[in-house]
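So this first bit is one chain, no partners, the form predicted on its own, shown in structure tokens.
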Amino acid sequence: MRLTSYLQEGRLTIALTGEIDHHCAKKYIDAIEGKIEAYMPNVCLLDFEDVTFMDSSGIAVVINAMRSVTRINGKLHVCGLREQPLKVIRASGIDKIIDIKEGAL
């Protein structure tokens, strides 16, 4: 797991990387819930650009930004997702849920 993140004009960009499992959800649920704690951003985007695999865990991981977020009156959006992990969201249905913005950002 490894995430990278950073504040501008009130946006918080987090970009996770890697696989997105069982294994690793419940660290990167913890990591965006700190950084929008610390950061109390009235956007949070995550980016997905990197990530390369993410089974249902990833859901998990989606929905917990969106109620930290949702939390402090913030928004989130999701970007740069592959295939795999957009089939996944999709699968899932919070595609209709979640702000998916095309490509990176």
Second form
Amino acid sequence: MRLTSYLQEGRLTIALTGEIDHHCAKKYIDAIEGKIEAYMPNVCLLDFEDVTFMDSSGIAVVINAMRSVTRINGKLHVCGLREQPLKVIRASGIDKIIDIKEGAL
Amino acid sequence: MKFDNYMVLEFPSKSANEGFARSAVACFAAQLDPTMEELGDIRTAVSEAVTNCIVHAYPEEIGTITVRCRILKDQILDIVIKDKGIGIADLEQARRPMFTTGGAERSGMGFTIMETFMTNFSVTSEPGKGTVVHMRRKLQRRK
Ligand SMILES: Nc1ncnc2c1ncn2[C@@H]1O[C@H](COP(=O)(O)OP(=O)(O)O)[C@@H](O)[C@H]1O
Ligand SMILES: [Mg+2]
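Write the structure block of the form predicted together with the partner chain for the protein whose form predicted on its own appears above.
Everything in the complex follows now, all chains and molecules, and the chain you saw is the first one.
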């Protein structure tokens, strides 16, 4: 698991990398929650540009990020999705409740 | 059943093997010259089935997982993923989207993804004996 983040004008960008599966999902969930609670952003952007694979464990990562941001009245956006992660997100239906920005920002 | 080629993998239910299993199956499938999308679908479905064995079939112990792949005629990849874990009492409920016994770390979308990403999907299970997931994916023939 590797994750980088930066805060700019109340917007927290968190970039995930590599393959997201059950093996590393818990670490991502906890790390994202920790960042959101530490920085209290108005907007949190999950950047998937460097995520080369995810399975349904990645859905749990996005849903938990959504819960953490909502708890502090912030908004979650997901961006940079490659074809495979996007297909998994669409199959799960969470694209209907989460704001997905096509391509990179 | 006639087949052109096959492989069998056996490994313990450690989460580090999730990546190994999906990559190994993808490597085996490569001889069918799949598209990137087909490979992604296969990797995803295998990851779901193997993760279920690790998380749900053997919650308190390390057990054995078997993955068998065959290439059938007409570019069909046949995959069987088997555990000897706790089994599933109510299959209909388990297959429902968003049903999970795994808490907030799971999404309950594993079976739904296997079903949508594969051409054929079936699961059989016996409580106390284990679970068998059988999937097939027909691959496009490319010139
Ligand atoms: N191999 C298995 N052994 C025992 N139970 C399983 C197995 N696979 C799936 N299940 C049960 O079916 C449920 C749904 O599985 P799935 O759709 O993959 O969602 P998730 O893994 O996110 O819970 C699991 O929560 C579990 O109760
Ligand atoms: Mg699952």
